[in-house]
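Quick heads-up: it's one chain on its own, the form predicted on its own, in structure tokens.
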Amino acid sequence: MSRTRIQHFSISLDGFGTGEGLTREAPLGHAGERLHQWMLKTGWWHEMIGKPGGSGCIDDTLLRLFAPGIGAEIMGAGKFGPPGWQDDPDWKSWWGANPPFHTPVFVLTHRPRPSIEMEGGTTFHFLNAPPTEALAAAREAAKGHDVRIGGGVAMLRDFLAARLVDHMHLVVVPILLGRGARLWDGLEGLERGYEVEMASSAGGVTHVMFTRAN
């Protein structure tokens, strides 16, 4: 059976995965790009935006696992767009005409709309469904490949609480946000169901891997 994976999701030292005050102009709220500076320095990111250079350390190596083996993604409404995007019939995501997913993407929202087919193989489907039903739909679309659980924070908590995540790669960034959406709330003892590994990088972040224990 395909696995469910959370990939390189960044959190602060105090556990926040996004800041407070999300808007169209500030997609991550007061956190800005501080949670993702480590990523922006890598060769993988430079290739994504068509620029030369970038680092080739462990950060880059792990980021290159983004696409291989992934057949579908599930994301929350807060990742797909800013607050209120459901009232804008022309909103088609943050990522322009050719989003980086290149798979079916299932957006969990209380206000579904017709699917949107984008360039490059990405099609956004909109579901009002609990995690188990959303995962069943994504697995069918993934055709035996893995399903990425893409965030935001509240959706990750829901899937983790339901014990539906097989592998999780978190990136702990050495900043303190103090407010926003905190990943660990309500997940006390989660680590007992996983084998946990950690590795520090020259880029200053710590990679934490949770793999479901057999």
Contents of the next structure:
Protein chains: 2
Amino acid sequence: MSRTRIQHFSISLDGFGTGEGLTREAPLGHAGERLHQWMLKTGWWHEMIGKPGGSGCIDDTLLRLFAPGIGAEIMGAGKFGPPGWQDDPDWKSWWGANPPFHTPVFVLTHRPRPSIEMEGGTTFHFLNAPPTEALAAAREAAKGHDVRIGGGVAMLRDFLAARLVDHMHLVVVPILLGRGARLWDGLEGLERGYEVEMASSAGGVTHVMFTRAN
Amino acid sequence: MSRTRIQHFSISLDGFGTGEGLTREAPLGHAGERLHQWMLKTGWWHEMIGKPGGSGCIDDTLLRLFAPGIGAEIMGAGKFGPPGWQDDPDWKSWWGANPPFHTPVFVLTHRPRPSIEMEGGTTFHFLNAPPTEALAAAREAAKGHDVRIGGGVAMLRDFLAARLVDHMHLVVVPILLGRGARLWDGLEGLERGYEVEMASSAGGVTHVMFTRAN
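Alternative state: the form predicted together with a further copy of the same chain, after the form predicted on its own:
What follows is the entire complex, opening with the chain shown before.
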């Protein structure tokens, strides 16, 4: 059965998934790269950028679950580009000519534009739709495979609050961002209906897994 | 050297140390006992209440650091009693005739009263003083031993913001309380100056240790 999955979404110990003051030069605002240092050390990341080396611990193992079994992604407007990208007709995402998705990607925005086909199998579709409708479109495109719920924070909250997420893998990084977009707002009692497992890693983060209970 | 220590303070995954709606009947408000279920399973707790059994995992081991080396505690008014205890001249804490502290305990309150000597070595002193002054008094009473910073949330934040804490042991419980008193407010960048270590346990919680870097 096709599931919805959040894969390795990093948050600070105080629950922020991005910082304050997002711009084209600082996509995560004052958080900078601090939420993702753990990832940059892994073998998975090294392969991605074509460099040898990198760690092979649980951090690396869990990152390798990013692609397998995924048939489509849904992402929020805030992940696709910096504030105001809708005014730039040439904006084609942060990820260059060959984005790392390699599936259809549905971008939620109030100002849809024509689809963009990239290299490597990624096609960006633009949808002005609530979570359930977007999920129906992504499920159809995923052809029986799973749908990744990609973030950012606001759309994760929407999908979680609507109980549309089957599996969520968060990575808690031991820093206190203090401000930005907080994942947990409005999600009291979310743990009900999920099994929750936590596992700290040698890389200095804690993986938190929510898996829908049967 | 005498250090200041926070020992096994439980918070929810979204950072709340108590719930909303604290009363005499519900000391932690809507959180109930959910933040402390992990503790009730341990051998340490079983010994405390005079029952055999209980687990012996890392949860138990870390709980046993509560007393050794401690010469005094400082606690906030909200830990000593329910809202309004200052109006009850007979209120002598939640913990019965023989409280589990066995040292001088300094209760921070805007309405001090005479000290109360309990059984087992606990004496409650009442202080209307800012953190640095309270700490000076507790240090003197501790006679070279460590001072426990006991909570609740508001006084922990005050001591942390003033950089008066040498060691903090938090226990992250995988529930989302959604409301109540949040430990992390106003503590952006707290991790600087500390080494932070996280360890998930078989008991289903994650221990987070802040230790002041030298």
